[in-house]
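Single chain ahead, written as structure tokens, the form predicted on its own.
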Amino acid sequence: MPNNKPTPVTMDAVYTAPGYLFRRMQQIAVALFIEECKAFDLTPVQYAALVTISTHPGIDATRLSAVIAFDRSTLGNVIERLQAKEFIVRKPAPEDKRVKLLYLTKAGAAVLSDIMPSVDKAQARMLQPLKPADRKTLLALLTQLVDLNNEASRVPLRAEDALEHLGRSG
């Protein structure tokens, strides 16, 4: 007589699922970033925004959102916090005063320069438990997964399109 009982769901089904593992690693990555960068009072998204504004002065919020793959509505809060910290300034675009262009201030450039060793340390700590060859393999596979699944994101990465509009490349 065949067994028609459903297989019981166990926590192993959760703990070994890719989505769960990615979420846990994201939690760990943010925790390590915050720990290493606590003296600078920046989040990973604020850091990414500063890097982008530094490398693309005059970028607007919509293009910044596309470059760092962060939803536009939440990015407004990030920009406001960076402006309140006096790390960026918003200036009206010459061709359309409604559009605000983003620029790093001297304080923003200084914090970006000063935070780099801490960011590097956080990134290294994320991968430190792995052997060097495994780190390289993991990064190659994650890059491939992210690239191949980009369109499935709520906010697909559109860096090339956004930067092309600025007349500059990343």
Contents of the next structure:
Number of protein chains: 2
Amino acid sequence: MPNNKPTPVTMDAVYTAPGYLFRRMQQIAVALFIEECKAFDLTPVQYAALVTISTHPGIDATRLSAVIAFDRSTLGNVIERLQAKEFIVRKPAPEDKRVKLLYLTKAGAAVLSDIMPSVDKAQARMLQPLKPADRKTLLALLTQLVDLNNEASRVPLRAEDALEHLGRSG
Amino acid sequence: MPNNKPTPVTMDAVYTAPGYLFRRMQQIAVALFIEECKAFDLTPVQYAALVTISTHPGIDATRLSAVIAFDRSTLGNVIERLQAKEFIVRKPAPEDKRVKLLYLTKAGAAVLSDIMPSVDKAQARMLQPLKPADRKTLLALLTQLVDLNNEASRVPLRAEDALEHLGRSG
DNA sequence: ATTTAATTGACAGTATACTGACAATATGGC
DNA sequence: GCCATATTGTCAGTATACTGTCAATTAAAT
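Swap state to the form predicted in complex with another copy of the chain from the form predicted on its own:
First the chain shown before, then all remaining chains and molecules of the complex.
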């Protein structure tokens, strides 16, 4: 005969779900970043954008979005804020009137090099509670998992594709 | 003599940062949840709130926030949306005019029991790419890490404290 | 009991995220 | 060259998150 007992719902339906744990860790990661970097007025997303513009001067917003796997719509606002803080400039591309190319300003390069130690400290702090060997294991598995799930996100990482048009034949 | 070479910034400053990886996994987790559960019109946060109200009928918003470690301000809007969908009701507490107690409606209980298999499928899918042993390892380390970093988040998990006032002496 | 503290829900402001749409512009097929 | 298609940046709408504030209310201090 069928089992008609309703499955009892417990908080384990939340606490043991990997999605819940990833959400918690993301919140913790942001909190630690903000705390360590509060002197620099940069968010984690803004930091990632700055790094990418630094390593790919003249990148445009769409390619930037692909290189860090952030949503293109969201990135518009991020870029505006970085521009308002005068950490980057936008220049129209001469050969394509739709495109605006992104470059670091001197202030942007300065803040990026200044913030690095604090970013590193924040990244170290969030893994600190684990034993060193466990940190390595977690980081390796996490890197694998993100990579293997790349296509599942709305904006998959496309670092190679995005670079094809930059600094080469064109 | 001092080393004046500027540290070359590479994309590793982003790609290997645990904070970046947690952000990516969180986005992937949400995308998979939404995809698997699109028939139910529930977000991951709304699901967690529903589960908690189901296991703690009569909980108030502040304690709900502590039990799932979500921001209290944010939760106000979440509760409003759940109420608009008629999955929960809010009743004023007789002994404290500030408090509004939360209860599942029949529709809320139904959607919760209906959505469970899809939630489980989404949770399984995000770990699927890993070998079974690696899934266990990752989940164990992640659970540890969230727990050990509990105080670092703005809204630490306070499941026990939050329960003290419910269904007991009062 | 009256002043003081803390709590609760609400709100305003900022910052990610995603969906879907749009105009301007480029590019391809023909 | 023209037309269908694709790309780029932008915008409106919704949903988390966090900061800080506030009025109403309750609890604590004395």
